[in-house]
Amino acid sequence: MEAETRIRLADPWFDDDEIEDVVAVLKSGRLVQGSHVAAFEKQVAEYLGVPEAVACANGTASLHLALLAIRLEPGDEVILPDFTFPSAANMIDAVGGVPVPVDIEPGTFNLDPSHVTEHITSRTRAIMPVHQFGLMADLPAIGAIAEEHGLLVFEDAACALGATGPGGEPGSASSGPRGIGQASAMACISFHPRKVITTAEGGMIVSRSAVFAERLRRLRNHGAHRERGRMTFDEIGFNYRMTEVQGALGTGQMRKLGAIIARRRELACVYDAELAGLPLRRPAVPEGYGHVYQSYVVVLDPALDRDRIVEALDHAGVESTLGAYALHMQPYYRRKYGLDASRFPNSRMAFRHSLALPIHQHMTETDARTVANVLRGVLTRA
């Protein structure tokens, strides 16, 4: 018999203040990209310590705008991890660029810097690390490679608002922990319901460059700028504006970001303790990094059938899913780019055997122990 109670994979946290803010927006009749969106942009920029933040419709739109802002040319190559949600590669391909997947580190799920240099060619334009599941990639190593070869770095930070990594040189002004957007051309954030904070949908690009930010703002609004009270269209753009409803939700969510991250880390600690000794690999957090656990993802023993484990957990009342996708195993990328599977052993393993467990603000530590106990029983029977 299927369990009556369910522990959901994700469950956004909205309070009465946020609901009242949304109602006030609806009553105002001012619904698209106004003061609430501007306040949300300011909050995120100040939180991250960067001068520019440009809100947009969703995380995929933020990637599209960033690629357009750097003026990626047809045939230009962008290096990215093979193990990721396909939106990053999709947008590179959509603007005429060539996504160049690279294998990942097995412990962190992030782009392996030791494999990057061998994939750099005369057409390489940028490196796009993805901060998988809320853990920042090794930006110091990736940045050093990019600087040596004259490449841009821009971050797919969809899952990583609030995450930190190692800082700059000891004794420098930037020697402390660095967040997203502080050591790259741009960082792209998502506010999808499974992310750390959510505006239902929504995205944002943060940058230290006023030049990039100015172009991003034009591109999200049909390629236009306002002059003497009307719009002048300098180039082709898109309707990627954020709504005021999203902005109002975002400002409320930002007020709670610290509490949300703290709770996710507490639940991750429970999982780490309760899952010890099971036939799986728990998520690794290198020294000097601050994980925000957008997802808590383990890798099962290869002898286990992950999809059957997901089904068994669901039957027992625990929602779960795979971690992410291996680009080289997706029909479109395999067919178009002829990717050699032997180049991606770690990505292949992660795609076949990763398992995302529930983690969100509404969970108690007892819920996390329940998930671990249910998983223990399922793995024992398997």
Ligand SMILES: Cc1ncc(COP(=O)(O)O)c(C=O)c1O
Second form
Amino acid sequence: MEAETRIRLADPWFDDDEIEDVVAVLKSGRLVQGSHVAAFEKQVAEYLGVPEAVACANGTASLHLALLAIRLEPGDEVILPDFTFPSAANMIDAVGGVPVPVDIEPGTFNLDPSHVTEHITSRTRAIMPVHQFGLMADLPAIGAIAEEHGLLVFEDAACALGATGPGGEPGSASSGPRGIGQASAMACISFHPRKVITTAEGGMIVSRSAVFAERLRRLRNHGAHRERGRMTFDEIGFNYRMTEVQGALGTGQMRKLGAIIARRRELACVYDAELAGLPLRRPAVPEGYGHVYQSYVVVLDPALDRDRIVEALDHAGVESTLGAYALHMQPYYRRKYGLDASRFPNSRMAFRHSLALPIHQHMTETDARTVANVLRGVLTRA
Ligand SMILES: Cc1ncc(COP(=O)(O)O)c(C=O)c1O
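Given the form predicted on its own above, I would also like to look at the protein as it appears in the form predicted together with this ligand.
Complete assembly follows, chain above in first position.
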């Protein structure tokens, strides 16, 4: 028998103000990329302390635009973690580039900087760390390697709005690194419903470079620029504009970002305490890092069958899923790039045994305890 109460993996939080804002947009008839999108861009830029923010249709579009903005040439290589959602690798491949996956650190799930240099070739153009599940990758180490080899760094920050590395809060002028977009060419954010804040679908690129921003704005709007009320098409672009409905949702979500992150951290704290002693590894947060827990992901003991655990949790009313994907194990990447599986032991382990547990604003600490108890029971019986 199915359990009656379900604790969902993710559950976006929209309040009456946001719903009214959306209705007002619909009534206004101004539906695409207007004042609400501009206000949302300004809010994110100010929050992160980064001068430029360019909103677009979704996180994948933001990655596509960023790769076009750096003018990635066919055959150019981009180093990224093997364990991730494949969106960034897909876009690198789609523009003719070569994704070069590198293994991850087992505790943080992030790109292991100690393996990056051995993958740099004469064709390497960029390194793209992914801040997995809302924890920033080691940007100081990655940035140092990039500088030594003359490479660009741009961040897949899909899950990491509000995350910080050592040194300060997003937007702070304190020395040392900080939030996304402050120590790279560009950072790409997603506002998909499972992300920290959501606009249903949505994305944004933040950058310190006005040159990149200008090109991103042109590429998201068919490659056109406006002159005396008329569009001129300088190059091939896309329709990756954000709608005003998304923009209105985004401004409301930004007002709540602090509360959303605080709640996620409280729930993570409960999980950390309640899951201690179970046959699993809890997420590591290195000293000085601020995790935003877009997902709370554990790695189960390899003797356990993760997919069966997901089924058993589901049966008991708790929604869960795998953490992310190992690129080298996906048929397309295996076929096209023939990657040597022995290079990715940590990614393979994370792909096979990671488990994302519910975490969202509507959950109470009691809910988190319930999830932990249900998991404890399931693991005991497994
Ligand atoms: C790490 C990562 N990059 C990129 C994306 C793509 O974002 P979107 O779903 O908004 O296209 C996702 C979303 O699932 C993601 O988790």
